[in-house]
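In structure tokens, one chain follows: the form predicted alone.
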Amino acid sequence: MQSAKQFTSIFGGVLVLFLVAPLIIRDTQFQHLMIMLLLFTTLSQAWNLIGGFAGQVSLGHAMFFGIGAYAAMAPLNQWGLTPWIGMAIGGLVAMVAAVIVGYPVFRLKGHYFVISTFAVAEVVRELFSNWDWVDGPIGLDAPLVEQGWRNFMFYHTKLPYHYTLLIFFAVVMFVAFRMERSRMGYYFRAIKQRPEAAQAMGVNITLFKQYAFIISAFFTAICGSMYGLYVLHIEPSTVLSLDISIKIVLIAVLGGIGSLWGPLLGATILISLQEYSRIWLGGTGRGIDLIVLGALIVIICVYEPNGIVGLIKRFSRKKRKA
């Protein structure tokens, strides 16, 4: 566990890094890498209270992204409701959905918890797809209206977007790092490694999962809501899709699950290379940018199942023995 004056210094090394670099390099394509990596960090980040944290690895997150995304783009589209009300409805639906599911699957253990998260997503995945309002499998594109902070539009710069998720990704990272020192945060570790232990201990095991699953809910919902917002279209086969699931899991594997750092790392390697190898060889029509990714997560989950993380710490025994 990193002290808290370890956390800012580098937490402040993070921030400055992304306040700067878009101002400097002006490049459309990077400017959307770093927007991608904001957002793909704070999501696994967000996915890392309840699956790293907490233990308990949910393969259904897509269903609160997909959420997140439709609360805000729906509202807008049928009704010019400015988007950060779409946002926080989005957070509380969210958040609600979380307590109505999370009540049977925290009934179940190991394997059986994941395969439940995941015919659940699928379930929303196929309501929104049959539900009328938000035109079903079509999706829904964001209407034309005034760009500006309230519609949360911005047709000719980038930099909106990337500053708005560079502010929640400060608030996640700075929720993240009080819940892993605080007392829940020890009792998700306990949840984690022992669950018999701390059940024997006094610990509502299912109550503070339940805790796990409504934070990471609604932090991943809000995430939704900026995607669709910047791409500004959305359907139920990319927003609620387990390939959103799945990335975000991967993310935090590559980079070390339960760690603080974990989520950054791994997004910051597997996210620009599939933004960059796809330019450079998706073109080729051979899939080599999905080999490349591939290989790379499963040498990296053989050789140090603790993910990057683990490489840092394993860097620095050897180091500090040499």
Partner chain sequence: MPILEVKNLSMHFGELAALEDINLAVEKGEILGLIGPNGAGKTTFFNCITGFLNATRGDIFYKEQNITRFGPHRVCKLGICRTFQIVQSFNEMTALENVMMGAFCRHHLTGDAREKAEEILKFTGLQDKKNQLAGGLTLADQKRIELARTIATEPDVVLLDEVMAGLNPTETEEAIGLIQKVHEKGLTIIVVEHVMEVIMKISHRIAVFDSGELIVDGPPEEVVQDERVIKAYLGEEYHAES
Contents of the next structure:
Amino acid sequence: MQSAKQFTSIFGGVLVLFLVAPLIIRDTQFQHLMIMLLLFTTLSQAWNLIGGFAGQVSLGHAMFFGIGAYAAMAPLNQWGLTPWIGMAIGGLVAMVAAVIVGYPVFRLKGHYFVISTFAVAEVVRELFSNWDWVDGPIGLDAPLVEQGWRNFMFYHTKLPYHYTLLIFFAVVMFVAFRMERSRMGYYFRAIKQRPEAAQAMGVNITLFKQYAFIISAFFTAICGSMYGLYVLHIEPSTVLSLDISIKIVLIAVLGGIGSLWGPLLGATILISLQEYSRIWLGGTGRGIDLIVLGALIVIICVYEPNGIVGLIKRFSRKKRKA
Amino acid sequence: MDLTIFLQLIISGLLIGFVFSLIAVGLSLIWGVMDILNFAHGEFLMLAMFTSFFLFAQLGIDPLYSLPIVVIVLYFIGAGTYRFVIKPLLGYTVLIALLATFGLSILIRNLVLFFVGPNYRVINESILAGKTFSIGGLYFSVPQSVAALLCILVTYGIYLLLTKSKFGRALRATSLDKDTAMLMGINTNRIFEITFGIGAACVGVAGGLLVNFYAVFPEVGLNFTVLAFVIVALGGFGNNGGAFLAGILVGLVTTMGGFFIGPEYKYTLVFLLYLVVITIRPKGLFGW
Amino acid sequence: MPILEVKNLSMHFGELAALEDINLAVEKGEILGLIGPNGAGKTTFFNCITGFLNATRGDIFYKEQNITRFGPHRVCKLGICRTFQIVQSFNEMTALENVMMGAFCRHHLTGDAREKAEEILKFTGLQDKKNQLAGGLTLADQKRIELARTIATEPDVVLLDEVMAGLNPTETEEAIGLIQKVHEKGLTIIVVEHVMEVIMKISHRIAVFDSGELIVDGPPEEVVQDERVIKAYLGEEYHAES
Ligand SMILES: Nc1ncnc2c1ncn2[C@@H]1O[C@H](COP(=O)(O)OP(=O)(O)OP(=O)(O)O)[C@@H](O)[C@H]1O
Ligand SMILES: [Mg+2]
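Moving from the form predicted alone to the form predicted together with the partner chain:
The next block holds the full complex; its first chain is the one shown before.
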């Protein structure tokens, strides 16, 4: 585990970087990249809480993401409700969904949790695709409303999105940092490594898995809300898709599962790669990027299951020995 | 409601259910022996269907005749997956193996998408395709009936293999306790590889038969993966007999649900069934 | 009043009766030895008491409270803690962190738990290894860590499942010393062990299981001479050795 001092200095540096970067570089393409980077780092760190720290792999985080996106967009679209309330509702609904998905399976050993997350995500997508109120498969567009913080709509600048996401990012990083060295963090790691031994130490593993999942779902939903408001159009096949779930997981895996800085490292590489490769290769509709993603997951798992963080550790250990 | 329609629905449910069963038994085998959930299982099915389809479209070999080829191809795909993807990960937590197969499923799906495109492909003129026969006013689709029959036979064959053969004994010993099995001189590595091969060969059979009445496209595996997971969980961990029965049940639920409630809610129904069952009977419908 | 009492306890796995109608009481401050051939049901007995298994029939009382259906974490919180026959270290945690896992049971703040864990590490003679990952330590050390983190939960009753299996004679001696030290702190102990010399030396009383049944229960001297025990168990091992 990193020392608190080390963490604070790196964290401070990263925050300053994200604070000034969009002010200096005004290129919208770059600003977009930064926003995606913050978004996916936050998402992936949220996933990391349950998947990395507690070791309960969820392959259905798109359901929370989508719930968040719809909760902010649909009431705004239909009633003109401020998306901040929508966002809060989305967070709550996602937490309830996490209980519904988690409660029946967290008591059980084995792969039941993965199956549930994977299947429920599909079910949720199916349900939204058939739900008339949110225009089924067509999805929703952001209404043309007055700009500003109340509607969280800005037509000429990306900065509000950037800084709001920066706050989310900071909060989630801080939560993860505090959690890692609290009782809860120890319990999560114990559950991941030896669930039985954890139980013998008095850990209610069902409950703590549930905590991890609820917290994770909440942050994921909030990110989903932000995403919808930023891209202005959502539909089941984007915000509820397996692709979203995959990307969230992959970033954590690439960076290093269960490590504090893994998501940021993973997202930096993957999101830049993706945004630029989309410009070069994109538009074929034949999923070259997904081929690369799939191959990456397999390769990382086989050669360095601890991701980039694992590589760095291995490298620095060698250097110390030499 | 008309009794004939009802019976007709039961028949369709049963027929597709047997195919589900075989697919699930393939998954259950791997799950039971290695405690690995193979996410690429549906993609294996898709590969089987495409192999069969292209053998027909390019070389004119009828799916019925190419079935053995498909099965052999799939066996090697399964065994290869074990050797190159799973085996290097055995020392790590199952989480890694799970993610690896997940990555593999994305890779396979999109590679196929890249090379053949997203279109649906259908075989209309094979020996079996499109034919029906009737008994007592009830219609049976020939390709579905043949598929169901063969799936039952293969499942039974696997049952015999597991219970009666020397390999089956070694496999069961391995799944109970890997270390002890190794001490007893069982080459567990070999067992795992063969198991993965057989698991994939099962979907080889299923896929080779499905092409006769089911459209082929790169994403076809996805739904089958979800279904197979749910079926295996319903049947009870590592319980191949349970998986077989649960497959039939799921076949009935999808068909009936599709008719009475609407085809768009088929999977929702199956999943609800899963949730209810694991809440009441965590060890599956047929575990003790 | 016994601190722990088991009444008519049965545990069946399908057809197999791993435990059949066990009645056994443990007094406060006692060291009870539990022996029996492989598969006799000793580990299953521990699993039932600690809530890892739900007994098919019967009741378990701890300090007069019926804890039969309690889950493992509740049993631990109440003051019964166990070790595992096959070591279950948190491999990716250091020795200190392993023991902290136990200490968290009563101390919710990381600082307090660390303090408690340091104290236990000293008590168990592990302080030199506190910053090493548990997964990299020897079997003897890992077993000791397990004992240490068990004590760190501040239990009244500890159940030790073959904590000396696989240790060499010196390590065994050390482990015996440690168990006696734990006992001196006022803890009640049930030990499962295959090595007769050890069990004879530390137990105040011995219970013998065979095929899921409690066949004998008495002072060590009597138990070694009991016909049934010799037949069931000692016949092959103890006599062969002496
Ligand atoms: N979860 C389980 N499912 C089925 N059978 C079990 C289970 N746990 C134990 N058994 C069986 O119950 C019997 C008693 O096992 P147990 O582990 O309690 O014996 P033991 O006395 O601890 O033996 P050993 O000295 O080898 O540790 C054995 O036949 C074992 O195979
Ligand atoms: Mg035992």
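What you are looking at is a predicted structure, and each value in this text was computed from that prediction instead of being measured. Positions refer to the first chain, counted from 1. Between two forms, the rigid core is defined as the largest C-alpha subset superposing within 1.5 Å.
Worksheet item: Rigid core fitted, then: does Ile299 show a CA shift of 2 angstroms or greater between the two forms?
Response: Moves: yes, 2 Å or greater.
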